[in-house]
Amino acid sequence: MLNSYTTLIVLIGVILLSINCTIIGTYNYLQKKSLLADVVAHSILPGICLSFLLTQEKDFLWLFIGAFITGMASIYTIDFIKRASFLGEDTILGIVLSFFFGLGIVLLTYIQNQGFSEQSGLDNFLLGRAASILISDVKIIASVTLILVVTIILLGRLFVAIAFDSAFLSQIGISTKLIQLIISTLTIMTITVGIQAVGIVLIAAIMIIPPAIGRLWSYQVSRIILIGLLASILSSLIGVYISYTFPRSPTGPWIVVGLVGCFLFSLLFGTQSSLKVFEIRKI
């Protein structure tokens, strides 16, 4: 497998992105806002649209822009419903996604019936097709990957305070709404580059299922990171592997299914889980 250039690109490029979404998805995870990540992958659809329609031209650069727009358009909605009503998080969640991926379905079948000559292939960002992904993409995502790990180094004590104990930030000076800003960014832009590969209907189980795991094993920040960190590269390579030996399946939902099974494995022998089928026991 490793032999073939477009096999391994696609393999760099989804373990990549697998490292980005487990990553930041734990620092979401972290504050209970996992389900977040699911809305900004879908809000960002009229986003990609909505540049598409002013350019008419897939250039990376400008569906990115239109793509962290909408992202960061959605979070702020959700804030401000939250602000001007009394419904719960999950209502909220709910209606926002709903809206948002509305909008975009009807301005991408708008797209599909003018018959634009470029449009070909925008379809890919609802279900993601991991063997368009080329060399340039994943610079694109090794750059995202490179300012991620040094954002986590730099501020990761921040996030993993914020999502404990954010009155004490205020206390000492620090502003919340800034470190809280840099993580919605960082999950926008994690979600934009890596939809091409797995999709906006998957994008979030990758960012939600490895922390998910690592936390069946250990309450350490640390330790949910590695292990989920290890959970999304084994199924990153099973996907790959098995998108490589059948052609006709598709990379992204098989990487979904490998995450499922290490989830259910941890379900059952995680030394955090209740269900866990033996306890190592400290002598």
The other form holds:
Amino acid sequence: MLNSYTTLIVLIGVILLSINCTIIGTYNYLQKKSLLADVVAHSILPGICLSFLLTQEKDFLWLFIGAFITGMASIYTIDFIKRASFLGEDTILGIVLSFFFGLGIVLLTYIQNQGFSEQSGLDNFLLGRAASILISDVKIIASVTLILVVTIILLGRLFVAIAFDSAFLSQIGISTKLIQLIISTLTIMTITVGIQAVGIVLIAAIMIIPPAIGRLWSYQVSRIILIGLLASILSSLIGVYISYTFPRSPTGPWIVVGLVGCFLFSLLFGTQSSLKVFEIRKI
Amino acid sequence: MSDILTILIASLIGISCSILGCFLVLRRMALLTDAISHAVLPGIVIAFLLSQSRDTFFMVLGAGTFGFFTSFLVEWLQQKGKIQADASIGIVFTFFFAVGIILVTQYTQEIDLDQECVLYGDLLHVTLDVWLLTDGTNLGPKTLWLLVPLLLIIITFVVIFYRTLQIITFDIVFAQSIGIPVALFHYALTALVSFTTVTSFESVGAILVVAFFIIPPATAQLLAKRLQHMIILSIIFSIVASLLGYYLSVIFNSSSSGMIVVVAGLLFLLVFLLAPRGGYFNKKKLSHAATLSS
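Having looked at the form predicted alone, could you now put up the form predicted in complex with the partner chain?
Every component of the complex follows; first up is the chain already shown.
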């Protein structure tokens, strides 16, 4: 399987992507904000379409900027509505998610009906096409991985602190808003570079499921990340292998199926799992 | 004529979703609709494959089963698995959606269901899909024959059990203590949500239907003080959104379901900013006055 150069590129891309998602997903999970990733992923669509409409080409940089703007806008809209109304958080998430996605669909269908020559492939963002990963995409994904790893090494402790005791952070003079902004920025970056490969709905899965798996084995953040990484890399291998063997099968969904397999295994056997179905009782 | 039919279909979907949505929004179950609407996909595909037809009965059955499953699994993961709420919803619906996409791409030749339809539907296509009798009598769009009975079922359910639903929505502990079968009503609501999702699936798609469930009731909640008013207002909002959204989509030559959602969202924003009671500007004015007086 590794003989094929293109498959190798796809494999490396997908693995790096799931590493990114797992790392930043864990910090969102710790803040109980897993579903924010889902909202951001949906909100990126109008940004991508807008920057395509303005530039008439699929230049990565412009698409990235557009995606970034609407992604950030969605996060700020959620905060804004949450502060100023009595609506439940789940309702607000639902409103923002579906509004931005609706806007994205309006723009996407508008572009498709106009018949721009360059537009084909924009709909890849909806469900993703891992097979379309090129070496240039891998470089971009890898640079995000690098940024993530460096930031986590430098600021990881603050990211944990904000999840468990944000009052403490502001007391010692660190701006929680700034830290939150950094986490949001990293989340949007990760989603934007990965969305073409696995699509809007399923990128959220790769951010949500690995930390949930890690949490079933440990309560230490570093171990949650490591175990999550193990599961997501394994699932990426499964996904790429299956779509390589059965060419009609898409990669992204199989990665998710793999992850859920790991999750079920962890739910049954995990040392921190509350089920402990197969735990041997100590006498 | 087809304009009116499209708006009628969109409005009927909007009304069904709004009525159910009011209870979902008030019970903080909004994201469960998001989960269910994604999760019915494999149910629909499996029903297609098993029955080898677009027989509505099987589709509703398949979707209902998966809708029930989703709601059950989310609950189970939270209660028994002690998985935090956001993650348990996220895990269940992305998994079912992934399975659905795998099935769609695998059997794309056998079933007449494309990936775009899954995501955002096609109102115009649904309007044109009419029910012709063998002698050539045109009975109108097939969807209408599903939407009208569904709406009647929903209205009957809500009218008959109005008091009970009200008690469950606002004070679940009290409801349990006086012996109302809360779980039964929970799953009845889930079932109605799944049926509505599958009926409106071809028209508005899996993701946009969430907007129909959540946005008009949330807008109404900002204005209403009573449950009846909230339901009526949300119905009005969804009809207005369907009407405006459809005409805007014709002008801009784009997806009508998408445009309806955008209009609904803008209406929400308008109410959110200007509402007399909890509106953003009003609140600001009030707090400003409070600081001045102190």
